[in-house]
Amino acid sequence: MLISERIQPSRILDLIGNTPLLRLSGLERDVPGVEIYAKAEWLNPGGSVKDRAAARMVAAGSHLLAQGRVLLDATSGNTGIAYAMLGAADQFPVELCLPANVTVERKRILQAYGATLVLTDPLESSDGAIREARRRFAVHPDRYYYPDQYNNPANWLAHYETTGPEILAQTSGRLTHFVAGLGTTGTFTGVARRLREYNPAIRFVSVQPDSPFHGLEGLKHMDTAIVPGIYDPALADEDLRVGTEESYAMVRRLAREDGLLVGISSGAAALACLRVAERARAGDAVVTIFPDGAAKYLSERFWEERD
């Protein structure tokens, strides 16, 4: 019998989700009695949590993509990489608007998958990319499928249907706090809605930069940014603001104390978890999302700094 007759092949889509939940023992030394966990979302095939939402948004527009339309969206990097990966796997074109100052690693990954890049003013951050994507779609609406990740309910539904249930299963429903950063807000929104249905006593903490001028790629300062249509601020029991430099320091700490090479937004999430855990009670369990790994940020200078 041929190998192809004995083995059922997997597709990229089959590899998305079911990421492990890791215990952050290094951080727990600062808060004896409190457990801290993180979902290792960089183990998705596209390297980030955004694979989940991108897969659902691509599925929602599959009929338009089958007609030859180009997938167009704004991104700070990770959702774009997920789109580009899926486009390469299913052979549909992808055009992405993103700030010109995203890391060189992100640009190279997108180019490797064959995506067309439209680089926007770095001073306008992800908002500039959003405005350019909207402009292009307005000019050529029949050319594009524009999922608009910041306003597409498929974004948060992906986490309501997958990430939330995974967390409940992996913690046996024991978590007391859920912490996540705000970018498109899809992860926080979807997971919080799912977990609140299970246990309204869980405390939900959102995380965002403490300044409109920050270096926390993937996160939005909601007071000054274009606010995503899917964002529901009422879901958070608390909103924590974190700084760029202290998040960089946390990224370095996670590498050295937990052996985890994670991205900048993961450092921000871990920092917020530590603050939450410092006020928690013995026996509490704090869960967060580590959206991506460090591979896309290794060219950043903060790795050379000392704490």
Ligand code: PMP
The other form holds:
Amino acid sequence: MLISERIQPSRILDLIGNTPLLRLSGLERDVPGVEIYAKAEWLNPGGSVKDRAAARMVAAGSHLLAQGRVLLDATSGNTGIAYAMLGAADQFPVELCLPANVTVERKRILQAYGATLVLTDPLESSDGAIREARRRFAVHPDRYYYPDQYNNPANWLAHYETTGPEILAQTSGRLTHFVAGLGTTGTFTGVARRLREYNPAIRFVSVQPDSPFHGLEGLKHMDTAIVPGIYDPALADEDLRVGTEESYAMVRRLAREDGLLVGISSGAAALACLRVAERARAGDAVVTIFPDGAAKYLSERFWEERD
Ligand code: PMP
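Let's see the other form, the form predicted together with the ligand, since the form predicted alone is already up.
What follows is the whole complex; the chain from before opens it.
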């Protein structure tokens, strides 16, 4: 009897989600009495939180992909990596528009999975990539499946249906604050909608870069960016702004004090958690999302700086 007749091997899709919730004991030393937790999203098979949204958007377009259409989208990297991984696993073509200045590690990963890259003007950042994807789709609407992660409800629904319930289960529903960075806003929107239904007393804090020119890859400065259609600012009780340098410093601190090699937006999220925790009451529990790990950012200079 063949092994395949006896066992049910895991598919890549099965490995997405159900990430651990980590306690950030190092950070907690600054805020005695308050607990801080983060979802370790880099443990998804594509290395980021975006596997969740990409999987749901791919599923929503599976009939088009089965007809041979090319999956096209604009992405600052992580959604692209997730699409490219799923495209390789399910054998559909993937074409991604992304700013030319994304890190070399990101481009290498996308190429390794076999995706086609369309590099856009770095000065236009992710908005330039969005405009290019729209242009391509307008010219050849029949060639592509264009999920458009900024405007696709499947993006936030992935978090409403998976990340939110996981957080409730892992905390026994006893969190008091939820903090998350805003990119497409899918993570914040989906989790906040789910948690608010469960307990309207939970406070929701969104996190943005404090200036249009920032190094917080994956996050958007909403005042100056193309605002995602799925963004619902009314969901946030508070919107915090964080700086690039202080986020880099937090990334270094998380490595040294908590043993966590995380990405820059995780540093931004941790910083926002500390600010929230400083004003919280003893017994409160703050939960955030660490969207990706440090692997894609290791060539950046900020690791060399001293604190
Ligand atoms: N951090 C990183 C590293 C990301 O790639 C993204 C996705 N753009 C986010 C945060 C924000 O997630 P979301 O798109 O769900 O708002």
